[in-house]
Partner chain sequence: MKKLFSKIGAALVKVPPFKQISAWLAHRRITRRNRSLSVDIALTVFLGFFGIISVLPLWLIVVNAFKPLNEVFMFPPKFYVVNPTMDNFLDLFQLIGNSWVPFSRYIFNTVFITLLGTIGSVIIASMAAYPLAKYQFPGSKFMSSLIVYSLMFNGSVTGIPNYIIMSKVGLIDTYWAVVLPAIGSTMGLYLMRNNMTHIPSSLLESCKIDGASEFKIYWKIIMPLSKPAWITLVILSFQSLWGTTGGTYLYTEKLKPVTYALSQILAAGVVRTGVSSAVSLIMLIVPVAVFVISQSNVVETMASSGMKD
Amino acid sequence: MAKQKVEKVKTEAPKKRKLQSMEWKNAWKLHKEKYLLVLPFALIFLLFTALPVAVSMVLSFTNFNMLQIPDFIALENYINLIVFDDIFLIAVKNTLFFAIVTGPVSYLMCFVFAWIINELPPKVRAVMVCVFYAPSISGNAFVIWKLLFSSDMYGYINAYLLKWNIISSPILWFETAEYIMPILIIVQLWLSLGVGFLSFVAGLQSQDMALYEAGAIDGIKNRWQELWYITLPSMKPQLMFGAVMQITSSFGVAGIADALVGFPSVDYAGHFILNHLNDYGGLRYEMGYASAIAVILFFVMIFANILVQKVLRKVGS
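Please render the chain's structure by itself; use the form predicted together with the partner chain.
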(Lines of atoms letter the chains of each structure in order from A and count residues from 1; the text may use other names and numbers.)
(Lines give C-alpha, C1' and ligand atoms only; values in the text may rest on other atoms or scores of the structure.)
Protein backbone atom coordinates (compact mmCIF):
# COMPACT_ATOMS: atom_id res chain seq x y z
CA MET A 1 0.00 0.00 0.00
CA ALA A 2 2.68 2.42 1.10
CA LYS A 3 4.84 1.40 -1.83
CA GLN A 4 2.05 2.08 -4.24
CA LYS A 5 1.60 5.53 -2.83
CA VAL A 6 5.30 6.30 -3.23
CA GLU A 7 5.20 5.12 -6.79
CA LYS A 8 2.20 7.26 -7.48
CA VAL A 9 3.95 10.32 -6.12
CA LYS A 10 7.00 9.50 -8.16
CA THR A 11 5.08 9.26 -11.38
CA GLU A 12 3.12 12.40 -10.66
CA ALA A 13 6.05 14.64 -9.87
CA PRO A 14 7.87 14.55 -13.20
CA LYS A 15 4.56 15.02 -15.00
CA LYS A 16 3.98 18.21 -13.09
CA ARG A 17 7.45 19.49 -13.83
CA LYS A 18 6.98 18.70 -17.47
CA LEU A 19 3.72 20.57 -17.48
CA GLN A 20 5.39 23.59 -15.95
CA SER A 21 8.13 23.67 -18.49
CA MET A 22 5.47 23.26 -21.14
CA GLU A 23 3.68 26.24 -19.68
CA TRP A 24 6.80 28.32 -19.85
CA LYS A 25 7.40 27.16 -23.39
CA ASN A 26 3.90 28.21 -24.30
CA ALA A 27 4.32 31.51 -22.55
CA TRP A 28 7.54 32.08 -24.44
CA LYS A 29 5.86 31.22 -27.74
CA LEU A 30 2.90 33.45 -27.01
CA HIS A 31 4.79 36.40 -25.59
CA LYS A 32 8.20 36.05 -27.20
CA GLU A 33 8.38 39.66 -28.34
CA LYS A 34 7.34 40.94 -24.93
CA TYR A 35 10.03 38.92 -23.19
CA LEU A 36 12.61 40.19 -25.65
CA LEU A 37 11.58 43.76 -24.93
CA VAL A 38 11.91 43.27 -21.19
CA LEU A 39 15.10 41.20 -21.38
CA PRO A 40 17.79 43.93 -21.56
CA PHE A 41 16.42 45.73 -18.57
CA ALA A 42 15.83 42.53 -16.65
CA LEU A 43 19.45 41.49 -17.12
CA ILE A 44 20.87 44.80 -15.95
CA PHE A 45 18.43 44.92 -13.06
CA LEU A 46 19.33 41.38 -12.02
CA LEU A 47 23.05 42.02 -12.16
CA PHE A 48 23.23 45.45 -10.55
CA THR A 49 20.26 45.57 -8.20
CA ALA A 50 18.90 42.13 -7.33
CA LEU A 51 22.18 40.27 -7.18
CA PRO A 52 23.90 42.92 -4.99
CA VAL A 53 21.11 42.63 -2.43
CA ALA A 54 21.59 38.86 -2.34
CA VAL A 55 25.37 39.16 -2.14
CA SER A 56 25.03 41.66 0.69
CA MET A 57 22.93 39.23 2.66
CA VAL A 58 25.41 36.41 2.14
CA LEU A 59 28.42 38.58 2.98
CA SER A 60 26.78 39.82 6.16
CA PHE A 61 27.31 36.36 7.67
CA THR A 62 31.03 36.42 6.90
CA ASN A 63 34.25 38.10 7.81
CA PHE A 64 35.55 39.63 4.59
CA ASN A 65 38.28 42.16 3.87
CA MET A 66 38.28 42.09 0.03
CA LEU A 67 41.65 40.28 -0.04
CA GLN A 68 41.13 36.93 1.63
CA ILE A 69 38.33 34.50 0.99
CA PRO A 70 35.35 35.38 3.21
CA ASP A 71 34.94 33.03 6.17
CA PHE A 72 31.56 32.16 7.59
CA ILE A 73 30.95 33.52 11.09
CA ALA A 74 27.17 33.13 11.24
CA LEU A 75 25.45 35.90 13.20
CA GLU A 76 28.58 37.35 14.76
CA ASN A 77 28.41 40.58 12.74
CA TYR A 78 24.83 41.19 13.77
CA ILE A 79 25.52 40.40 17.40
CA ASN A 80 28.51 42.74 17.42
CA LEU A 81 26.45 45.47 15.81
CA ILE A 82 23.45 45.29 18.07
CA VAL A 83 25.09 44.36 21.35
CA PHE A 84 28.58 45.84 21.33
CA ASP A 85 28.68 48.66 18.77
CA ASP A 86 27.48 51.69 20.74
CA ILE A 87 28.13 54.02 17.84
CA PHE A 88 25.90 51.94 15.61
CA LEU A 89 23.10 52.36 18.13
CA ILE A 90 23.65 56.12 18.07
CA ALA A 91 23.48 55.95 14.27
CA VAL A 92 20.23 53.99 14.42
CA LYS A 93 18.72 56.43 16.87
CA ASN A 94 19.79 59.42 14.75
CA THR A 95 18.56 57.86 11.53
CA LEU A 96 15.17 56.96 12.96
CA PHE A 97 14.70 60.40 14.49
CA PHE A 98 15.81 62.09 11.28
CA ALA A 99 13.54 59.94 9.14
CA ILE A 100 10.53 60.33 11.41
CA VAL A 101 10.87 64.11 11.22
CA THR A 102 11.94 64.69 7.62
CA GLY A 103 9.86 61.92 6.04
CA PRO A 104 6.38 63.13 6.99
CA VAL A 105 7.26 66.84 6.95
CA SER A 106 8.83 66.71 3.50
CA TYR A 107 5.90 64.63 2.27
CA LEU A 108 3.46 67.25 3.48
CA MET A 109 5.59 70.03 1.98
CA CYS A 110 5.63 68.27 -1.38
CA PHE A 111 1.89 67.97 -1.47
CA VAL A 112 0.96 71.36 -0.01
CA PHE A 113 3.30 73.29 -2.29
CA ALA A 114 2.24 71.30 -5.35
CA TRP A 115 -1.39 71.87 -4.46
CA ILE A 116 -1.04 75.64 -4.05
CA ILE A 117 1.10 75.87 -7.18
CA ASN A 118 -1.55 74.06 -9.17
CA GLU A 119 -3.95 76.99 -8.67
CA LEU A 120 -1.56 79.52 -10.18
CA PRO A 121 -1.62 80.71 -13.78
CA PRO A 122 0.50 78.42 -16.02
CA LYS A 123 3.53 80.70 -16.36
CA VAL A 124 3.79 81.48 -12.68
CA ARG A 125 3.24 77.81 -12.01
CA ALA A 126 6.23 76.84 -14.15
CA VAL A 127 8.44 79.33 -12.30
CA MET A 128 7.31 78.16 -8.88
CA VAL A 129 7.85 74.50 -9.75
CA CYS A 130 11.41 75.42 -10.68
CA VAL A 131 11.88 77.43 -7.51
CA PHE A 132 10.99 74.50 -5.28
CA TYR A 133 12.49 71.77 -7.41
CA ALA A 134 15.82 73.46 -8.13
CA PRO A 135 17.53 72.70 -4.77
CA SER A 136 17.06 68.97 -5.20
CA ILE A 137 18.90 68.96 -8.53
CA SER A 138 21.56 71.49 -7.71
CA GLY A 139 24.26 68.94 -7.02
CA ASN A 140 26.58 69.98 -4.24
CA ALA A 141 24.98 73.42 -3.92
CA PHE A 142 23.87 72.53 -0.39
CA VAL A 143 27.39 73.33 0.80
CA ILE A 144 26.20 76.93 0.73
CA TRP A 145 24.51 76.10 4.03
CA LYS A 146 28.00 75.84 5.39
CA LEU A 147 28.38 79.53 4.66
CA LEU A 148 24.96 80.32 6.12
CA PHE A 149 25.73 78.51 9.36
CA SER A 150 29.43 79.31 9.34
CA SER A 151 30.91 79.39 12.84
CA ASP A 152 32.60 82.76 12.47
CA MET A 153 30.98 86.17 12.29
CA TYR A 154 30.99 86.08 8.49
CA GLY A 155 28.37 83.36 8.40
CA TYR A 156 25.01 84.85 7.50
CA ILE A 157 23.09 83.52 10.49
CA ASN A 158 25.74 84.44 13.05
CA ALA A 159 26.32 87.86 11.49
CA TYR A 160 22.69 88.90 11.67
CA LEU A 161 22.14 87.41 15.13
CA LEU A 162 25.15 89.44 16.26
CA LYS A 163 24.03 92.57 14.46
CA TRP A 164 20.60 92.45 16.04
CA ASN A 165 22.18 91.79 19.46
CA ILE A 166 20.48 88.44 19.89
CA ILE A 167 23.78 86.74 20.65
CA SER A 168 27.03 88.23 21.90
CA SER A 169 29.51 85.82 20.34
CA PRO A 170 29.28 83.64 17.22
CA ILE A 171 27.63 80.26 17.73
CA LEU A 172 29.64 77.23 16.65
CA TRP A 173 26.77 75.70 14.71
CA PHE A 174 28.47 72.63 13.32
CA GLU A 175 30.62 72.03 16.38
CA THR A 176 27.79 71.99 18.91
CA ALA A 177 26.08 68.62 19.19
CA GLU A 178 22.60 69.94 19.83
CA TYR A 179 22.53 72.16 16.73
CA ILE A 180 23.76 69.53 14.29
CA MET A 181 20.56 67.54 13.95
CA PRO A 182 18.21 70.53 13.48
CA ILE A 183 20.50 72.02 10.84
CA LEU A 184 20.73 68.72 8.96
CA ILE A 185 16.95 68.42 9.08
CA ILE A 186 16.53 71.92 7.66
CA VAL A 187 18.99 71.23 4.85
CA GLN A 188 17.35 67.88 4.05
CA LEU A 189 13.91 69.52 3.93
CA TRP A 190 15.31 72.15 1.59
CA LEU A 191 16.62 69.37 -0.66
CA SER A 192 13.59 67.14 -0.39
CA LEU A 193 11.18 68.57 -2.96
CA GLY A 194 12.34 66.17 -5.62
CA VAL A 195 10.67 63.50 -7.71
CA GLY A 196 7.79 63.13 -5.28
CA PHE A 197 7.01 66.81 -5.62
CA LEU A 198 7.11 66.61 -9.42
CA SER A 199 4.84 63.60 -9.29
CA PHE A 200 2.31 65.57 -7.24
CA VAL A 201 2.51 68.55 -9.59
CA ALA A 202 1.93 66.33 -12.61
CA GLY A 203 -0.80 64.39 -10.85
CA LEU A 204 -2.67 67.55 -9.93
CA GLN A 205 -2.40 68.88 -13.45
CA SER A 206 -3.80 65.74 -14.99
CA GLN A 207 -6.89 65.68 -12.80
CA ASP A 208 -10.16 65.13 -14.60
CA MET A 209 -11.94 68.51 -14.57
CA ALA A 210 -15.30 66.82 -15.10
CA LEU A 211 -15.00 65.43 -11.59
CA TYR A 212 -14.80 68.96 -10.20
CA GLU A 213 -17.77 70.09 -12.28
CA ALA A 214 -19.78 67.20 -10.94
CA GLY A 215 -18.56 67.94 -7.44
CA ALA A 216 -19.70 71.56 -7.66
CA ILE A 217 -23.14 70.42 -8.76
CA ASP A 218 -23.23 67.94 -5.92
CA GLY A 219 -22.72 70.75 -3.45
CA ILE A 220 -19.00 71.08 -2.84
CA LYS A 221 -18.61 74.55 -1.44
CA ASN A 222 -14.92 75.33 -1.07
CA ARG A 223 -11.40 74.25 -1.92
CA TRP A 224 -10.98 72.20 1.25
CA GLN A 225 -13.95 70.00 0.43
CA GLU A 226 -12.71 69.70 -3.12
CA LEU A 227 -9.33 68.65 -1.80
CA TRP A 228 -10.75 66.09 0.61
CA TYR A 229 -13.52 64.57 -1.48
CA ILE A 230 -12.13 64.76 -5.02
CA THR A 231 -8.44 65.58 -5.27
CA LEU A 232 -6.98 63.34 -2.59
CA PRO A 233 -8.91 60.18 -3.51
CA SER A 234 -8.04 60.51 -7.18
CA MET A 235 -4.41 61.35 -6.40
CA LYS A 236 -3.88 58.13 -4.49
CA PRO A 237 -1.34 56.54 -6.89
CA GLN A 238 0.84 59.65 -6.80
CA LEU A 239 0.45 59.92 -3.04
CA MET A 240 1.74 56.38 -2.59
CA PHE A 241 4.64 57.01 -4.93
CA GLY A 242 5.54 60.25 -3.19
CA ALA A 243 5.54 58.49 0.16
CA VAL A 244 8.04 55.91 -1.09
CA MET A 245 10.29 58.64 -2.47
CA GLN A 246 10.29 60.69 0.73
CA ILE A 247 10.81 57.72 3.03
CA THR A 248 13.65 56.28 0.98
CA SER A 249 15.47 59.58 0.73
CA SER A 250 15.06 60.40 4.41
CA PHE A 251 16.61 57.07 5.41
CA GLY A 252 19.36 57.43 2.82
CA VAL A 253 20.92 60.50 4.39
CA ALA A 254 24.72 60.49 4.69
CA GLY A 255 26.21 62.75 2.07
CA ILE A 256 24.92 66.00 3.51
CA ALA A 257 26.07 65.01 6.99
CA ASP A 258 29.53 64.16 5.68
CA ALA A 259 29.82 67.43 3.80
CA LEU A 260 28.35 69.74 6.43
CA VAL A 261 29.32 68.44 9.84
CA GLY A 262 32.25 66.26 8.80
CA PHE A 263 33.05 62.71 9.79
CA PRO A 264 33.01 61.83 12.59
CA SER A 265 30.75 64.61 13.79
CA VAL A 266 30.85 66.06 17.30
CA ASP A 267 29.48 63.47 19.75
CA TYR A 268 28.34 61.54 16.68
CA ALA A 269 25.35 63.90 16.56
CA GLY A 270 25.31 63.77 12.77
CA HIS A 271 26.15 60.09 12.48
CA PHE A 272 23.67 58.02 10.45
CA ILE A 273 23.47 54.35 9.55
CA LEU A 274 24.79 55.10 6.10
CA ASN A 275 27.76 56.99 7.56
CA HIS A 276 28.49 53.95 9.68
CA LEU A 277 28.26 51.78 6.60
CA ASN A 278 30.64 54.02 4.65
CA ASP A 279 33.03 54.01 7.60
CA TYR A 280 33.34 50.23 7.69
CA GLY A 281 32.94 49.63 3.96
CA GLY A 282 34.94 52.51 2.57
CA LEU A 283 37.60 53.17 5.20
CA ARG A 284 38.11 50.04 7.28
CA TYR A 285 37.42 47.47 4.58
CA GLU A 286 35.45 45.27 6.98
CA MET A 287 33.09 44.26 4.23
CA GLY A 288 31.24 41.56 6.16
CA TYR A 289 30.46 43.95 8.97
CA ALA A 290 29.53 46.70 6.52
CA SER A 291 27.25 44.30 4.67
CA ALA A 292 25.46 43.51 7.91
CA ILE A 293 24.86 47.25 8.38
CA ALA A 294 23.63 47.48 4.78
CA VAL A 295 21.24 44.56 5.29
CA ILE A 296 19.81 46.13 8.42
CA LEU A 297 19.33 49.47 6.68
CA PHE A 298 17.79 47.67 3.71
CA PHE A 299 15.19 45.97 5.87
CA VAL A 300 14.49 49.13 7.86
CA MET A 301 13.75 51.00 4.61
CA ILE A 302 11.60 48.24 3.15
CA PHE A 303 9.75 47.77 6.42
CA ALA A 304 9.05 51.52 6.82
CA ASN A 305 7.83 51.73 3.26
CA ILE A 306 5.52 48.74 3.47
CA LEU A 307 4.13 49.98 6.76
CA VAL A 308 3.37 53.42 5.34
CA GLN A 309 1.87 51.92 2.19
CA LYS A 310 -0.46 49.82 4.32
CA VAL A 311 -1.50 52.84 6.34
CA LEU A 312 -2.05 55.00 3.27
CA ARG A 313 -4.12 52.30 1.61
CA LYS A 314 -6.35 52.14 4.67
CA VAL A 315 -6.77 55.90 4.88
CA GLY A 316 -8.36 56.06 1.46
CA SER A 317 -10.78 53.17 1.72
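Residue numbers count along the first chain shown, from 1. This one's a predicted model, so the numbers in the text were calculated from it and none came from an experiment. Take the two forms, superpose them, and find the largest set of C-alpha atoms that agree within 1.5 Å; that set is the rigid core. What changes on going to the form predicted on its own:
- In a rigid-core overlay of the protein, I220 has its C-alpha displaced by at least 2 Å between the two forms.
Now that we've seen the form predicted together with the partner chain, could you pull up the form predicted on its own?
Partners and other molecules omitted; one chain follows.
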Protein backbone atom coordinates (compact mmCIF):
# COMPACT_ATOMS: atom_id res chain seq x y z
CA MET A 1 0.00 0.00 0.00
CA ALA A 2 2.80 2.38 0.85
CA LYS A 3 4.54 1.70 -2.46
CA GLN A 4 1.30 2.35 -4.35
CA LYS A 5 0.86 5.71 -2.58
CA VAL A 6 4.43 6.71 -3.40
CA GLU A 7 3.91 5.76 -7.04
CA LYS A 8 0.66 7.77 -7.18
CA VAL A 9 2.42 10.82 -5.75
CA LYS A 10 5.22 10.46 -8.29
CA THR A 11 2.79 10.22 -11.19
CA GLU A 12 0.51 13.02 -9.93
CA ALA A 13 3.33 15.55 -9.42
CA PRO A 14 4.24 15.86 -13.13
CA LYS A 15 0.55 16.11 -14.01
CA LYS A 16 0.08 18.99 -11.58
CA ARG A 17 3.10 20.77 -13.01
CA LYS A 18 1.76 20.35 -16.53
CA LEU A 19 -1.66 21.67 -15.46
CA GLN A 20 -0.05 24.67 -13.77
CA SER A 21 2.06 25.44 -16.84
CA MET A 22 -1.02 25.13 -19.05
CA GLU A 23 -2.92 27.50 -16.76
CA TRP A 24 -0.09 30.04 -16.97
CA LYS A 25 -0.03 29.77 -20.76
CA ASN A 26 -3.80 30.17 -21.00
CA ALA A 27 -3.71 33.14 -18.64
CA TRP A 28 -0.97 34.78 -20.72
CA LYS A 29 -2.97 34.26 -23.93
CA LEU A 30 -6.19 35.62 -22.43
CA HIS A 31 -4.67 38.61 -20.57
CA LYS A 32 -1.51 39.34 -22.58
CA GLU A 33 -2.41 43.00 -23.16
CA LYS A 34 -3.08 43.56 -19.45
CA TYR A 35 0.25 42.03 -18.45
CA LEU A 36 2.04 44.25 -20.97
CA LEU A 37 0.32 47.34 -19.57
CA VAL A 38 1.35 46.40 -16.03
CA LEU A 39 4.92 45.53 -17.08
CA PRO A 40 6.40 49.11 -16.97
CA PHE A 41 5.07 49.71 -13.46
CA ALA A 42 6.22 46.25 -12.35
CA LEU A 43 9.75 46.92 -13.62
CA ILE A 44 9.89 50.33 -11.94
CA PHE A 45 8.59 48.82 -8.68
CA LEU A 46 11.17 46.02 -8.79
CA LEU A 47 14.09 48.32 -9.65
CA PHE A 48 13.32 51.27 -7.37
CA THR A 49 11.37 49.69 -4.47
CA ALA A 50 11.82 45.93 -4.08
CA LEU A 51 15.51 45.83 -5.06
CA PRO A 52 16.57 48.72 -2.74
CA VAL A 53 14.71 47.10 0.15
CA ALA A 54 16.48 43.79 -0.47
CA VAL A 55 19.88 45.51 -0.80
CA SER A 56 19.23 47.48 2.39
CA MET A 57 18.47 44.27 4.28
CA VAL A 58 21.76 42.77 3.10
CA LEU A 59 23.76 45.91 3.91
CA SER A 60 22.28 46.05 7.42
CA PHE A 61 24.54 43.11 8.33
CA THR A 62 27.67 44.91 7.11
CA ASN A 63 29.94 47.82 7.89
CA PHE A 64 29.77 49.93 4.73
CA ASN A 65 31.00 53.51 4.26
CA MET A 66 30.44 53.74 0.46
CA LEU A 67 34.21 53.90 -0.16
CA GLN A 68 35.31 50.42 0.86
CA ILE A 69 33.91 46.96 0.21
CA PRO A 70 31.15 46.10 2.73
CA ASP A 71 32.50 44.15 5.71
CA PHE A 72 30.15 41.48 7.10
CA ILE A 73 29.59 42.03 10.85
CA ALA A 74 26.42 39.92 11.39
CA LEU A 75 24.06 41.46 13.99
CA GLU A 76 26.45 44.08 15.32
CA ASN A 77 24.51 47.01 13.83
CA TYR A 78 21.26 45.82 15.39
CA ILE A 79 22.90 45.20 18.77
CA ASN A 80 24.44 48.67 18.76
CA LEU A 81 21.10 50.21 17.80
CA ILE A 82 19.01 48.51 20.44
CA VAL A 83 21.51 48.26 23.30
CA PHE A 84 23.98 51.13 23.00
CA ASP A 85 22.32 53.85 20.89
CA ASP A 86 20.36 55.94 23.41
CA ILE A 87 19.42 58.54 20.80
CA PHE A 88 17.84 55.84 18.63
CA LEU A 89 15.71 54.73 21.59
CA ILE A 90 14.57 58.35 22.03
CA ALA A 91 13.75 58.44 18.31
CA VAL A 92 11.72 55.20 18.61
CA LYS A 93 9.78 56.58 21.57
CA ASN A 94 9.06 59.86 19.77
CA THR A 95 8.07 58.10 16.54
CA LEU A 96 5.70 55.65 18.23
CA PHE A 97 4.06 58.39 20.28
CA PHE A 98 3.74 60.62 17.22
CA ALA A 99 2.28 57.80 15.10
CA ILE A 100 -0.16 56.62 17.78
CA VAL A 101 -1.53 60.16 18.17
CA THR A 102 -1.50 61.47 14.61
CA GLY A 103 -2.28 58.22 12.76
CA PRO A 104 -5.78 57.46 14.10
CA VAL A 105 -6.71 61.13 14.56
CA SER A 106 -5.70 62.13 11.02
CA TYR A 107 -7.41 59.02 9.61
CA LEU A 108 -10.68 59.93 11.33
CA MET A 109 -10.28 63.54 10.26
CA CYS A 110 -9.90 62.49 6.63
CA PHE A 111 -13.05 60.40 6.73
CA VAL A 112 -15.18 62.85 8.74
CA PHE A 113 -14.30 65.83 6.54
CA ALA A 114 -14.82 63.75 3.40
CA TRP A 115 -18.20 62.59 4.70
CA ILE A 116 -19.30 66.15 5.54
CA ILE A 117 -18.03 67.59 2.24
CA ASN A 118 -19.77 64.82 0.30
CA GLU A 119 -23.14 66.22 1.46
CA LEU A 120 -22.50 69.62 -0.11
CA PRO A 121 -23.63 70.72 -3.60
CA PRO A 122 -21.20 69.71 -6.39
CA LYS A 123 -19.66 73.15 -6.99
CA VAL A 124 -19.25 73.90 -3.30
CA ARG A 125 -17.87 70.39 -2.76
CA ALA A 126 -15.21 70.88 -5.44
CA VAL A 127 -14.05 74.14 -3.84
CA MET A 128 -13.96 72.66 -0.33
CA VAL A 129 -11.98 69.62 -1.49
CA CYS A 130 -9.36 71.96 -2.99
CA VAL A 131 -9.26 74.05 0.20
CA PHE A 132 -8.73 71.05 2.49
CA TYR A 133 -6.31 69.28 0.15
CA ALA A 134 -4.14 72.33 -0.61
CA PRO A 135 -1.96 72.25 2.58
CA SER A 136 -0.75 68.72 1.85
CA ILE A 137 0.70 69.74 -1.52
CA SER A 138 1.97 73.16 -0.50
CA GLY A 139 5.75 73.22 -0.61
CA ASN A 140 6.02 76.25 1.69
CA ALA A 141 3.50 75.12 4.30
CA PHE A 142 6.15 75.19 7.03
CA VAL A 143 6.73 78.91 6.49
CA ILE A 144 3.27 79.63 7.88
CA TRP A 145 3.95 77.72 11.08
CA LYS A 146 7.43 79.21 11.44
CA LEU A 147 5.78 82.63 11.31
CA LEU A 148 3.01 81.69 13.73
CA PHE A 149 5.35 80.17 16.32
CA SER A 150 8.28 82.50 15.80
CA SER A 151 10.17 82.85 19.08
CA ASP A 152 10.35 86.65 18.97
CA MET A 153 7.63 89.25 19.38
CA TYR A 154 6.95 89.23 15.65
CA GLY A 155 5.49 85.74 15.78
CA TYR A 156 1.70 85.97 15.60
CA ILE A 157 1.01 83.79 18.64
CA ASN A 158 3.58 85.57 20.81
CA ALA A 159 2.32 88.94 19.58
CA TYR A 160 -1.29 88.22 20.57
CA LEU A 161 -0.30 86.68 23.90
CA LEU A 162 1.77 89.77 24.70
CA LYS A 163 -1.02 92.05 23.53
CA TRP A 164 -3.55 90.36 25.82
CA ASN A 165 -1.04 90.38 28.73
CA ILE A 166 -1.15 86.60 28.99
CA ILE A 167 2.66 86.43 28.90
CA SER A 168 5.30 89.00 29.82
CA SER A 169 8.01 87.86 27.37
CA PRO A 170 8.00 85.89 24.10
CA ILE A 171 7.91 82.11 24.41
CA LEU A 172 10.71 80.22 22.70
CA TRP A 173 8.43 77.70 21.02
CA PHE A 174 11.00 75.84 18.93
CA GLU A 175 13.76 76.09 21.54
CA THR A 176 11.75 74.59 24.41
CA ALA A 177 11.56 70.80 24.48
CA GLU A 178 8.08 70.57 26.01
CA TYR A 179 6.50 72.58 23.16
CA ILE A 180 8.18 70.83 20.24
CA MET A 181 6.14 67.61 20.08
CA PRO A 182 2.69 69.29 20.45
CA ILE A 183 3.56 71.76 17.68
CA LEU A 184 4.76 68.97 15.37
CA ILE A 185 1.55 67.02 16.02
CA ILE A 186 -0.59 70.07 15.19
CA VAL A 187 1.31 70.68 11.95
CA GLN A 188 1.09 67.01 10.94
CA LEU A 189 -2.68 66.96 11.51
CA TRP A 190 -3.01 70.13 9.42
CA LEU A 191 -1.08 68.45 6.59
CA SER A 192 -2.83 65.07 6.90
CA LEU A 193 -5.76 65.75 4.54
CA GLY A 194 -3.89 64.45 1.52
CA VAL A 195 -4.28 61.54 -0.86
CA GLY A 196 -6.18 59.47 1.71
CA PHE A 197 -8.71 62.28 2.03
CA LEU A 198 -9.17 62.34 -1.76
CA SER A 199 -9.67 58.55 -1.83
CA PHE A 200 -12.41 58.84 0.80
CA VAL A 201 -14.15 61.55 -1.21
CA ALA A 202 -13.94 59.35 -4.32
CA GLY A 203 -15.26 56.35 -2.39
CA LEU A 204 -18.23 58.29 -1.06
CA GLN A 205 -18.99 59.63 -4.54
CA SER A 206 -19.03 56.13 -6.04
CA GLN A 207 -21.57 54.66 -3.62
CA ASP A 208 -24.42 52.65 -5.15
CA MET A 209 -27.64 54.37 -4.06
CA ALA A 210 -29.58 51.12 -4.60
CA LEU A 211 -27.83 49.74 -1.53
CA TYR A 212 -29.32 52.49 0.62
CA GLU A 213 -32.79 51.81 -0.77
CA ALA A 214 -32.38 48.12 -0.04
CA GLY A 215 -31.09 48.96 3.44
CA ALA A 216 -34.18 51.08 4.16
CA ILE A 217 -36.36 48.13 3.19
CA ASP A 218 -34.32 45.81 5.44
CA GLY A 219 -34.82 48.04 8.48
CA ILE A 220 -31.97 50.59 8.51
CA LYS A 221 -33.47 53.63 10.21
CA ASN A 222 -30.84 56.38 10.48
CA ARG A 223 -27.62 57.74 8.98
CA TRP A 224 -25.38 56.05 11.55
CA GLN A 225 -26.73 52.63 10.62
CA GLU A 226 -26.27 53.50 6.93
CA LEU A 227 -22.69 54.49 7.66
CA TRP A 228 -21.83 51.29 9.55
CA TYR A 229 -23.72 48.69 7.50
CA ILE A 230 -23.54 50.16 3.97
CA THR A 231 -21.06 53.01 3.51
CA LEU A 232 -18.04 51.61 5.36
CA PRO A 233 -18.28 48.04 3.95
CA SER A 234 -18.61 49.50 0.45
CA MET A 235 -15.51 51.64 0.98
CA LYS A 236 -13.11 48.98 2.27
CA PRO A 237 -10.60 49.45 -0.60
CA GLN A 238 -10.51 53.21 -0.02
CA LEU A 239 -10.35 52.72 3.75
CA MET A 240 -7.40 50.38 3.35
CA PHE A 241 -5.59 52.75 0.98
CA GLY A 242 -6.17 55.69 3.32
CA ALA A 243 -4.87 53.66 6.28
CA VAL A 244 -1.67 52.77 4.43
CA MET A 245 -1.09 56.40 3.47
CA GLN A 246 -1.66 57.66 7.02
CA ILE A 247 0.63 55.01 8.51
CA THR A 248 3.33 55.89 6.02
CA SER A 249 3.08 59.61 6.73
CA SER A 250 2.96 59.09 10.52
CA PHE A 251 6.01 56.83 10.74
CA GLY A 252 7.92 58.57 7.95
CA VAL A 253 7.90 61.99 9.57
CA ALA A 254 11.19 63.86 9.25
CA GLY A 255 10.75 66.88 6.98
CA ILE A 256 8.43 68.64 9.42
CA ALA A 257 10.90 68.31 12.27
CA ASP A 258 13.88 69.42 10.18
CA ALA A 259 12.04 72.46 8.83
CA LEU A 260 10.56 73.64 12.12
CA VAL A 261 12.87 72.65 14.97
CA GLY A 262 16.09 71.96 13.08
CA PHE A 263 18.52 69.09 13.43
CA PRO A 264 19.25 68.10 16.07
CA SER A 265 16.28 69.41 18.01
CA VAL A 266 16.50 70.57 21.61
CA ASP A 267 17.01 67.52 23.86
CA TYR A 268 16.08 65.43 20.80
CA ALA A 269 12.42 66.25 21.51
CA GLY A 270 11.68 66.29 17.77
CA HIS A 271 14.02 63.48 16.79
CA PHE A 272 12.38 60.60 14.89
CA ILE A 273 13.59 57.33 13.39
CA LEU A 274 13.79 58.84 9.91
CA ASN A 275 15.88 61.74 11.26
CA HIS A 276 18.24 59.18 12.77
CA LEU A 277 18.36 57.36 9.45
CA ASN A 278 19.15 60.57 7.54
CA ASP A 279 21.86 61.40 10.08
CA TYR A 280 23.79 58.16 9.59
CA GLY A 281 22.97 57.67 5.93
CA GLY A 282 23.07 61.22 4.56
CA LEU A 283 25.62 62.91 6.85
CA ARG A 284 27.93 60.24 8.25
CA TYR A 285 27.68 57.80 5.33
CA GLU A 286 27.54 54.80 7.67
CA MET A 287 25.33 52.94 5.24
CA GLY A 288 25.31 49.61 7.06
CA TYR A 289 24.10 51.24 10.27
CA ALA A 290 21.59 53.38 8.34
CA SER A 291 20.31 50.26 6.56
CA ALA A 292 19.69 48.58 9.91
CA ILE A 293 17.62 51.60 10.99
CA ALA A 294 15.70 51.44 7.71
CA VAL A 295 14.99 47.72 8.13
CA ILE A 296 13.64 48.22 11.64
CA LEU A 297 11.40 51.07 10.45
CA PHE A 298 10.26 48.93 7.51
CA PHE A 299 9.14 46.04 9.71
CA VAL A 300 7.45 48.39 12.20
CA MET A 301 5.39 49.85 9.35
CA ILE A 302 4.59 46.36 8.01
CA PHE A 303 3.37 45.30 11.46
CA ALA A 304 1.23 48.45 11.75
CA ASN A 305 -0.29 47.81 8.31
CA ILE A 306 -1.16 44.20 9.18
CA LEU A 307 -2.76 45.33 12.44
CA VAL A 308 -4.85 47.98 10.66
CA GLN A 309 -5.94 45.46 8.00
CA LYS A 310 -7.24 43.10 10.69
CA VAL A 311 -9.21 45.94 12.28
CA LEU A 312 -10.68 47.13 8.97
CA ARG A 313 -11.82 43.60 8.05
CA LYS A 314 -14.21 43.77 11.00
CA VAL A 315 -15.83 47.00 9.77
CA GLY A 316 -19.47 46.39 8.96
CA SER A 317 -19.17 42.63 9.65
